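What follows is one chain in structure tokens, specifically the form predicted alone.
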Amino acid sequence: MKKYLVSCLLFLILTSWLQGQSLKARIKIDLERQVGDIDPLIYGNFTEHLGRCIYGGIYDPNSPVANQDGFRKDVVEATRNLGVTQVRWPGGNFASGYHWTDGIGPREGRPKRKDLAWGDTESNLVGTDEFMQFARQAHVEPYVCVNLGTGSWDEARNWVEYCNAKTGLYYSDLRAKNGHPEPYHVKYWGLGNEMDGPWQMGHRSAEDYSKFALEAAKLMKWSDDSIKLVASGSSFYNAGWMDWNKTVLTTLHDHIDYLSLHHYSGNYDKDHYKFMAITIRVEDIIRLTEGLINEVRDLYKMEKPIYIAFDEYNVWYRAENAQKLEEHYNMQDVLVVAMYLNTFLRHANVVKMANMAQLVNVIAPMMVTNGKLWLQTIYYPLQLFALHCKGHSLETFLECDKYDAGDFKQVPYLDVSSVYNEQTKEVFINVVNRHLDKSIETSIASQFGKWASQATVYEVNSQNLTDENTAEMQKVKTKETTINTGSEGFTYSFPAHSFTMIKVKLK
């Protein structure tokens, strides 16, 4: 008896020593392994006419923090801070009912709508001319989703001309008259949203859309040629979304410089590895996506590249309509965001742009509560990868231990990107550790130049995955310390369920 419970007391020792050892992995790092440039647009946002994203969001003229047109200042400094480069407005679904021209003019004469995406009365108080002042004042570019559903090619022409043509013509001339007489040259414009999905107004075929949007293309572009154009891509990932992808491809091949995808993520059954392995199904989209681009180009010999605009992403499964999508955030949620932006990096050759979904208190990065803005845990990861990760995305070796769940096999618990900024000569090495409890002792060499001295480091991390962050506490945030390194390699052990971005110069 004595001799078994020694046994079980040793057993029990070396459990316990075991699960306190680190794993090991390696990271190496050559400059001339490059993937593509970064392309800025991927740090971008995303505003509908929904819940409070608009009105009590953005824009709240009651406010004792509006400015004299409206705005909360503190959503613009807020919008200016997190580093986006570009805001998709005004939908989404509601894009799909949208009719523009309700929304210029004297705001007395302008008429209230029936919202029939989500179910609210839209007074269209902000319409182009106000989102323009917003874009010009939180210093984003804007992108615009014209009506395919209900709308017109007329209707998608005459907003082009409206924002982008010189005085002279009736609609630049109206837009003059409504005080703005300098063009707004609005760049990118969405040839509709999520038009594969049933719940959305003017559903159709993939043929049927192909042929509308085509004419609409054709339409827009006459009226500009500057402009750049996304195509509805599938968001409907059931068996045919890449049947409605190749369809869109090759009828509109000529005229688009970008096709849209969409994905949003969940953690439904509460299980954390399968959570933390849910961004491999985006890397499949858009491997299977960039292929179908590639079938296309080289079936019609073209030269001008198909990019992928990933105009909608997040974490949403708690909030519904009723909730009218007010998702609060935890720290497990910053993992999956800093996944999405890791997967994009590595992916930098086809993906040139990409949308949080929203921007302020629908599924967004920040939040509106009696009157306080505040930041939620997913704002840290996209400030931190938009205001560090610019120039080159690196191909970067990885070594570490895997796990198995669900459907997802092998999955590394380490998910890697980095960048190389040429002007700094810094490298950006963004870790996430997917691991619910342990640390990860991890070797980061580089292949090319040797390291600084010191390297920056930038961890967001929390002691428990359910803490969130709220009006009166931060308890997520992104925390600064400064590491010794070694000109050959350094070893930097990464926590577990965390997030880091370690930024350090070659010499």
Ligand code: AHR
Given for the second form:
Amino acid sequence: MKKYLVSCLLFLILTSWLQGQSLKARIKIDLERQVGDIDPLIYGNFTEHLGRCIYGGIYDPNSPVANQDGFRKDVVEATRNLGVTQVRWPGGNFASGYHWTDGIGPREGRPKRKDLAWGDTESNLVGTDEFMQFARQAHVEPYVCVNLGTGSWDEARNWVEYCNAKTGLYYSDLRAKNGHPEPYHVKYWGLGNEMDGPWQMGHRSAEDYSKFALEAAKLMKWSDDSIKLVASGSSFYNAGWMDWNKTVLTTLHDHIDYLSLHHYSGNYDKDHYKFMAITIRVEDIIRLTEGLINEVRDLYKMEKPIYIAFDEYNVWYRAENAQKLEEHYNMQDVLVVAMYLNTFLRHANVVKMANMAQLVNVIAPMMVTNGKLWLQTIYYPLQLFALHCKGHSLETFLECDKYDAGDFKQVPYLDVSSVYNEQTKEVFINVVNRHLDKSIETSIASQFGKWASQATVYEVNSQNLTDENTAEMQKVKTKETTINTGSEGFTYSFPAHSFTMIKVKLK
Ligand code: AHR
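Now the other one: the form predicted together with this ligand, given that the block above is the form predicted alone.
Next comes the full complex, this chain leading.
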């Protein structure tokens, strides 16, 4: 018995000692190994007529913080501070039943309609002119998704005319009559939303969607040949998801500039390590889609690129329709959002647009509770990337321990991307430590150029993965510190379950 107790004790001491030990890793940064130029459009968000995103989110004329146009000043300001570059609108599933002419002209004359996507009554108080105003105030590019569900080709081309044509045509004159003589020059247009999904109003087969979208694309580009079009690609990944993309790309290749992809993540099994591996799947989806794009471009001997617009991504698994998708985010979700962004950066050659779904209240980085705006945990990683990661994305050498979880094999504990901004001569190293309880001591070497003697560290972390922010308390936020570095590199210990961005300047 005594022997048994002693060996138990030794075992406990050994395991707790092992747990206390940090793991080791190596990162090498080479400024000449560039993946591609980072398109600032990858730092986008999304506003849909859904729950309290538009009404009670961006627009709330009765709020004491509303500006003269009815937009919440705090939401406008937090959007600017987030560094977001473009915002998609009006949906989402909502777009597939939306008739844009309902939302223009004097407000008293606008019809109330039942939105079949989410079951709400749409007041149409916010329509095209209001959204353009919001976009201008928030300093973002508008990205409009047309209705290729219940809508028509004419509706799509007329919307382009309303937004982009000089006065002198029926719809541009209508815009002027509504108080906006100058065109909005909306450059980015989506050809429908998630048309691959049976939940979508007007869902079609890949062939039918592609034929329908092709005619819409022609008419829209003939209305304004400077616009860029995004075809509706895969939004769920069943056995045949690649076939959908192949048909869309083959039929529309000449007419589109982007293929859209969507992906949402959830910790359904309450398994931290499986959840932390989810963006490995996102990486596969991007690689496979890039392969299809290359195949089609090669087949048609195309010079024009086709890029990926990852125009919906986020963590979303707790808030169902009844709660109008008001997801409350925690520290664990920060890591997943940072890994989505790392993944997009690692594929910066082909992912040229991305949209966190959404912007406010609905699966969003900011929330309004009892009239007060507060920032969710996932605001911080997006803000760090959007404000800092500009320039060239680099291929990063990484060597570290790995783990297996479910179907995911050999997942590195660290998830890394790096960026070189030629203008400012700054390098950014973005690291998620997936490990639950171990820090990872990492040697970071510069393969090209000497580094300054100090670096700035931005860390998003919290004691518990379940820590959330509330209207009263910001438990999870960015903390900034300065560290000493060496000209050829330095060692940094990435804390357990953290997201860290290190900014180091070239000498
Ligand atoms: O962002 C919420 C919904 O998720 C969008 O309306 C739809 O496109 C997706 O399924």
